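Take a look at this single chain, the form predicted on its own, given in structure tokens.
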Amino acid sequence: MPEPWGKAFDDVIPEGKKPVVIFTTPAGQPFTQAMAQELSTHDHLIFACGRYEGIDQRVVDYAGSVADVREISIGDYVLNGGEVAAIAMIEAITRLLPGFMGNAESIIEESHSDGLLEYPSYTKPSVWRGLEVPDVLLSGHHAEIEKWRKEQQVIRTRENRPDLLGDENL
């Protein structure tokens, strides 16, 4: 029913302002890190989750005359609410608010954030029931680090979402 949809964006939304307010649909373009970076700049978001069949289309249309209304999926597949969806974006724009990481500098060798998957992660032991983490890492060697985790990126990213390359990196 498109009525308590209403009162609620009355109750929402400030007056004067225009929120971001975002449907969470399967039927909506997909949410991406680049999105989850523009949604990060916002002050303003309001999460709009259906059950089952979604949300009347007017209550959208309304909201699109009161607010920025964006209508994202998280992927190609259906879920009976919108609420798991409204829970993960909300966790990938909040970490990019300033001063949310306790590191910043973490937030930007992440996958998605180069376009490319993030590299294989280590950490102590150096051996761990025979398994060994790479010689380069124990190196000291910053350069070859470096490049060792780029070459990572790419191999990675080409076995499981070579989607996400370009015709360079093919």
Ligand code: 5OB
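Positions refer to the first chain, counted from 1. Rigid core: the largest C-alpha set superposing within 1.5 Å between the two forms. All values reported here derive from a predicted model rather than from experimental measurement. What changes on going to the form predicted together with the named molecule:
- After superposing the rigid core, the Cα of I13 is displaced by less than 2 Å between the two forms.
- Core-superposed comparison between the two forms: the CA of I145 exceeds or equals a 2 Å shift.
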The other form holds:
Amino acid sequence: MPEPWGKAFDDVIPEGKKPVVIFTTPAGQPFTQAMAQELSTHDHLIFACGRYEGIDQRVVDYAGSVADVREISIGDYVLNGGEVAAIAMIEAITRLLPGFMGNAESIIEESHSDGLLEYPSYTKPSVWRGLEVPDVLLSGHHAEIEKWRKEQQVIRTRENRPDLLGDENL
Ligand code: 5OB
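Could you give the coordinates for the form predicted together with the named molecule, as opposed to the form predicted on its own above?
Following is the full complex, with the preceding chain placed first.
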């Protein structure tokens, strides 16, 4: 029923302000890194989590009159409620805030935003349970390493996310 939503909005939406209200719903726009980036620039986000059966449309329409409403899905699968979707978005958004652990990481992220999946990573020791780190990574030959990583990215992307492959990598 709509009125519990009305009361909740009265409590969390300040008068004369238009915060962002995010309805987590499988019927929404797919959540992306670009959306996380954009949402991280707002200082007040409100998450409204529906159940699978959905929320009375008038709740969404009403929210639109007092807030900047977004309807967002985290992917094409069924959940019983939107809470876990909200938690995923909250993590993706808050880790972008200045001062959040390792802003150096976001610089690394930028340099890797070539639209391909990440290359496989290896740590120490160089042999673990009989499994070896690929020789090229131990060679110290930086150009070769770069080339190998790029190839691995293309292989992985072709295998797991062919939709991301631009024709330069086909
Ligand atoms: N499935 N994104 C994918 C979702 C979802 C289900 C939700 C909310 C967001 O609530 C049932």
